[in-house]
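Just one chain is shown here, as structure tokens, and it is the form predicted on its own.
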Amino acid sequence: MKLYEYAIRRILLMGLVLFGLSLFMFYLTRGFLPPSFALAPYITPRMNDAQKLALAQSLGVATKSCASFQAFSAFQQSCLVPVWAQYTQWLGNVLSGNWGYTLLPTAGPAAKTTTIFFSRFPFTAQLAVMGAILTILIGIPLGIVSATHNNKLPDHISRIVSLGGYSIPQFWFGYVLLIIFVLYARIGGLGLLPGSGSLATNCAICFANVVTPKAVTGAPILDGIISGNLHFAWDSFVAMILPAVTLSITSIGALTRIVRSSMLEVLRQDYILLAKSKGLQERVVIYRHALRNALLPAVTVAGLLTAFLFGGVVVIEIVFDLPGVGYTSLQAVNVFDINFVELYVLVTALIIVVTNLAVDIIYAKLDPRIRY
């Protein structure tokens, strides 16, 4: 088979996956709560029982023949449609874009659920990018150095630092590095680094009163690149340091480990001591031929780490106060949100799925051997 072939059948098994998902999660969320569940983004305190009851028969949740609201909300069989006949009509509502409205109590009435999530997403998606940046510019040179320096020094701390960083709890560490750089490093009476927000505005390595540009992508940093205000992609760069460590840490440590362990087996091939015997420089032998296969392995789970990486945010958000679909769903969930909730799950799913996607092709090319 094909390349071509094996991806266009990987997305055919992308949809049947998100489909399935998408009826699991719409019967958890709909099958277990009581039908009003679903009228209370769209219920103001003017409407009467007439205009709720014309409200539950357009949502799909009342029956046609329902003789009033009293009789939907004391659950009368005839009143209930069934989930099945819900799910389609929300399938056909979701297909066209419409995700309803959001209970946010900070969005306000009638505030649509995808204009709150795809403003907060890019806070999030900017937040999992950069920890995924610094788990590979950390991980994989820590496990090459622990692999090439087995049992010596390097190697030791390379290890003690992949270890404590797979099990350190996150939040924790979050409050050790808010403590560190905000409280104990001061300069000039300022906290080295920020501790809240996704702007920068008091620290000592900060811009002060910057302005803020015309938002074009959502994401400060991008945003301020793109309109030339590099005093505020600075600050927003420099709010992002401390949560993106604070996220990348755990997935750092899987990911040394998993070089150390691929570099130290494949350094015991026979073929890296032939290009030894040859004369090829190390630098050669570790970096071009060595490393291409050891990252192989890392390759394989790069998918799992990146659902690690935005399945972490939830709390990331938290502890650094971010604006981000994290802590927005946390929210969303106190407040049985159930429309943002279940747009969050299947974004969620698609990025994964998507990346897995890539993460296959991507070890077809590093390993010509790999045929599907």
Partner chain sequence: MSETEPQIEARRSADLRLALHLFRKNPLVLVGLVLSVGSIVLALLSPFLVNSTSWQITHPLLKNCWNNPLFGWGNSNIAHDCSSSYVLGTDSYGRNLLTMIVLAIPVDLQIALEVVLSAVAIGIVFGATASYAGGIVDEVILRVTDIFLAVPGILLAIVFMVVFGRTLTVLTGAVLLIWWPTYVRLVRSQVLSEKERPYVESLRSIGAGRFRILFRHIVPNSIYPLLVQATLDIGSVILTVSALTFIGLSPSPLLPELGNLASLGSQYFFTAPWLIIFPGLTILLISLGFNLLGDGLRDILDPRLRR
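One more: the block was the form predicted on its own; return the form predicted together with the partner chain.
So it's only the chain below, everything else dropped.
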């Protein structure tokens, strides 16, 4: 099989996964919640009952023969549409971008679910990207040191760090960092780092009274840089330090273990022995010969790490009071705004499957031994 044939097969499978996921989520929410929940995101204020009924019928939630909105609200048998029939309608709606209005009380009346979601998503993406950068910057070197110093002190330390990262409750780690860096590490009466919120205004190393630039990308750090407002960019960055560290702790643990074990595997190979016996320096052997091959398996877990990061943001955004989609999803859940959460689930799943696909294709490019 050629690479592009493989890629096409994978893209089809990817579509299948997303389809299956949307079907599962749909059955879960429509099959077990009253039909009024499906209607709620599309109702605008000042709609009368006849309009609501017409809306329910056009959404495929109520049957055409349904007599009145009261009958629909009372779940009368004549009004109920089977879930599979609702799904096709729903799919048509959401594929054309119609996710209805969000029920979030903070969003104001008639705010579109997609508008709110995509205005907050860049912030979450910024947090996840910072988490990913930290994971790579710390996880890979830690794994290498651990493998090259197998069963010595650096190995023990890095194993404790990685197992600890794997075992630590993220929300708790976030609070511990807050207690240390905000409550105890104080300079001139201010905490070293800001306590919460997306913009650091009240800490020892940030600027006071910065002007908020116009949102271009929605990710504050980028916005600050684009608009030339570097004080704003810096303050936004400072506000992200603790959340990003907290977010990445679990994935650092995971990546360190993977790099360690694959590095140990590679260091046992004959060609490493040959390289050493040629008289090459230890450093050259490790970084030029071993590392490239050892990093290959680490690339394959990128999808898993993405899942860690995007799942972790929900908790992190709550701990640090950040205005991203994770936090908003939880607010949405509390008012049964199912569409919002489904949008988050599907967008995240899309990111994860695309990452997995990209990883597999890159992997095939990196490793000439792999044939599809």
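Each form is matched to the other, and the largest set of C-alpha atoms that superpose within 1.5 Å is called the rigid core. Numbering follows the first chain given and starts at 1. For clarity, every value in this text was computed on a predicted model and none was experimentally measured.
A displacement of 2 angstroms or greater separates the C-alpha positions of Y42 between the two forms, with the rigid core held in common.
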